[in-house]
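Have a look below at one chain only, the form predicted alone, in C-alpha cells format.
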Amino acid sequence: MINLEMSEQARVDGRTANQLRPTLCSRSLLERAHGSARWQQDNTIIMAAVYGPKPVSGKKEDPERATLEVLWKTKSGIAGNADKEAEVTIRRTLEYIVLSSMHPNTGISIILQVVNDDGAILACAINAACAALVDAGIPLTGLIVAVSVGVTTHGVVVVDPTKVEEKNFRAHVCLVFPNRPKCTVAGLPAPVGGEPAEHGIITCVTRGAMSVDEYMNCLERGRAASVKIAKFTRTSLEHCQRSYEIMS
C-alpha cells in the first residue's frame, strides 16, 4: 500500500515523490547523421544519433533483417563494464521495436552520447534514441518510454531520481513500459489476461535490493510516470510533424 503522507513529502530540489524533472527534447540536430535527437531531463542530457539502414557485410550481416548496433560515449574517458552493459541493454530493448526484417542485410547504428549525467541516465538514453529512431525514419512496431524509480533507505518510492538521490538510495530500477498509442504498425496485440498491452514491461533493469511489494510500488510509481511521458513524447513528435510539413 502507498503511504500518501510520505509520497507527497519534498525532495532535495523540492519534488515530491511523483514528480518528474522538466523534460525537453529535440531533433534533427546533426546534419550527418540519419536521424538524431536530444533528450534532457533537467541536468541530465543524452544525445542521440542514428545512422542507416545502411549496407553491412561479414559477421555483421544478416540476410533476413538489419543488424542493429549501439555504441555509449561517455562524457570523458574510456567505456566501463557498466557503459557496455548499458548498450547490451538498450540494443534488445530496441529491437523489440525496430522493424529490422523490412531491411536484410543491413545495419543501423545507434551512438548515445553523454553530455551530462545527473540520474537517470539509461532510462533518458532510452528515450533519446527511440526519439532519434523515429527522427531517421526508422520503421517501427510502436514507441517505447522508459523510467527511473529508485527506494529510499526509508523505503520510500520516488521516480526520476537525481543523480546523489541515487547514490543514497538502497535500489533504483530503469522500467521500459510500451507507448501503444501512436503504433506505427495496424492491429495492436490482444490483451494478455484482461490487460491492455500498453500495461507491458519490455525492460526491467535493478541496482540494489528491494522487496517484492517495494518492486510492485516501483512498478506502479513507474507506470504512472511513463503515462506523462509518453504524452510529452507523442506531443513533440506531432509538434516536429507539423514543423516540417509547414516547411514543406
Given for the second form:
Amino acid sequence: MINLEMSEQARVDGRTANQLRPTLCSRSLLERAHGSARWQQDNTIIMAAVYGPKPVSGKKEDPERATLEVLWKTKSGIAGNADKEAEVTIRRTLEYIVLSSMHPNTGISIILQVVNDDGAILACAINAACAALVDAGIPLTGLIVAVSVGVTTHGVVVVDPTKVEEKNFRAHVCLVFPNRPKCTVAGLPAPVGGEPAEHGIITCVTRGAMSVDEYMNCLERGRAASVKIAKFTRTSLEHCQRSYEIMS
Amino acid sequence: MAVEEASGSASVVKDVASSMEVEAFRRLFPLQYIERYLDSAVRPDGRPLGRARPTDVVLGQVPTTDGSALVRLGNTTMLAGVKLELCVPSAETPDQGRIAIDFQMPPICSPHVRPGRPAEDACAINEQLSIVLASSQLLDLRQLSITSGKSAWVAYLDIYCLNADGSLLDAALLASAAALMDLQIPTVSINNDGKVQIVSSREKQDQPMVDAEEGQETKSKFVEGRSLKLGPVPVALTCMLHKKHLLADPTAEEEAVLQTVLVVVLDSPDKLISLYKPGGQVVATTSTVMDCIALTRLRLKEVHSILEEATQTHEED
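Other form of same protein, the form predicted together with its partner chain, not the form predicted alone:
To see the whole picture, the full complex is given below, headed by that same chain.
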C-alpha cells in the first residue's frame, strides 16, 4: 500500500520508487584486456577487465578447474577490509556462472575499477563483471543480474538508491539473480515450490537493520527490477554480438 | 583417479563404499560421505540437520583487559577482549566514543592459514562483524562518551580465533557481544581543565579522603565506573545449502565440501540485522530464506539464555 503511494511521489532526483537510473553498458574498451566492460548507472561507473584463461602457478593452480581471482580497486586505491569483502562476495557470485571445469590449471582475473561511486556500487560491479566475462569469451552457464534495493526510514522500499539515499536510508540490500530464459548446461534444478528459476537468490548482501517483512518486500521489488536490468543486459549484449557479425 | 570416479556414476561409488573402510571413504569421497549422512537426515557428528553445536560462554577470562569472553561453539573457539583507551571524539560526533574491531586468524587456528598477510576470510569476517555491530543497536556509542566534545573512550575489540572449525562469524559475534557485556568502564577523574585521568581502584579509596582534607583546592570530579547498558544481542546462524538439504552451524569439514553458505543475523525474532549469501552453487528461494530465518529464531532464544546463564555464573564468582 505504502509503496503505491510512494511510487507517485518523487525522490530527491525525481525518480519514482520503482524507477532505475539510466543505465549504459559498453564493451571492448580496453585494448590489452581479453575482455572489458564499462557499466554506468547515472553517476555510478565501473570499469571491468578480464584476463584469462591464463597460466597460474603455485597454490592458485587447481587441476580440476580454473581459479577465479577478483581485484577490487577503489578510487583512492587504498584497500581496506570492505574491499576484501567485496572481492570475496563477487568472486563467489561469479563462480556460479563460470564453467571453470572447461579450463583446468588456469586462472581468470577480473579487475574492477571504481570510476565513480554514487550508490549501488556492488550491483553495478557484478553487472560489469558479467558483461566483461561475456566480452572475454569465457564459457558461462548463463548470465546473472544484480540489483540494489533500499528501505527508507518509513519502511518504503525503493530500487537503485544513490549514495545520499543509501546514507539516509535505514537499510539497503544488493541482490543477484540468474538472468535466464535459456541456459547453456542441461539438468538445471527444476523450479522449487512453484518459484521460477530466475527468482533464486545467488547473492544477497544487506546493510542496516530491517524487519523480515521489509526484507521480503525488498526481494519482491528486487525481482521486479531485475527483470528490467536482465532485459537491458541481453539486448545490449546481443546488439554488440550483431555488430561483430556484420564486421566479420 | 579418485576424482574421475567421484564425478562418475553413483553406482560405482556405492560399490567402492561397500568394500572400503569408513575413514578411507571419507578422505576419498568427502562429498558422497556427507551426502550419505544427509540423506538419512543426520550429520556426521550425530546432530540433526537444523541443530547448532553445544555452545559455551565464559566471561572475564583475560584479567589484563577491561572485558573479555571465551566462546566455544563445538570445536570452534574464539577469545574476545576489549581494551579501553581515552581519546578525543571526532568533530562530527562529539558525544560518541569509538569502537575498533579487529578479527584475527593466527596460524594456530587452522591448517589453511599461513602467517603473514591476513587471510581473505579473516578480512571478510572482520568487515561482517563491523557491519553487524553498526547495524544492530547492541552498543550505543554515546555510552562511551565522557565529556561531550572533549573526551571519550575508544574500545579496541580484538577477537582471536583459536580453533577454526566452521561457523566463524557466529562464534566471533557471540564472543564480541559477550566481551562487551563483561566490559567494565573504569572510574575516571576530571579536573578543572577538563583533563581526564583513569583512577585505579586503590587510588579511588584514597582520593576522596585527600579531597575532603584539602577542601576546595582540588576540584576534580569523579565519574564512577560502570558496565555498559547493551541493546538486544544480535545472534548469527550460518546455514549451509546443499541440494534440498539445509544444515545449521556447519563444521569446517562440511563448509569445505558443501560450499553454499547463507548467514542470518537477528537481534529479535522479527528484526533482520544481516542476511549474507555470497554466491555458491545453490540458489536460495524465498522458502529457503524463510526456513533459515526460522532456524535463526530458535537459535536466538537458545543463545540469549546461554548468555544469561553465563552472566549469572560470572556474577556468582
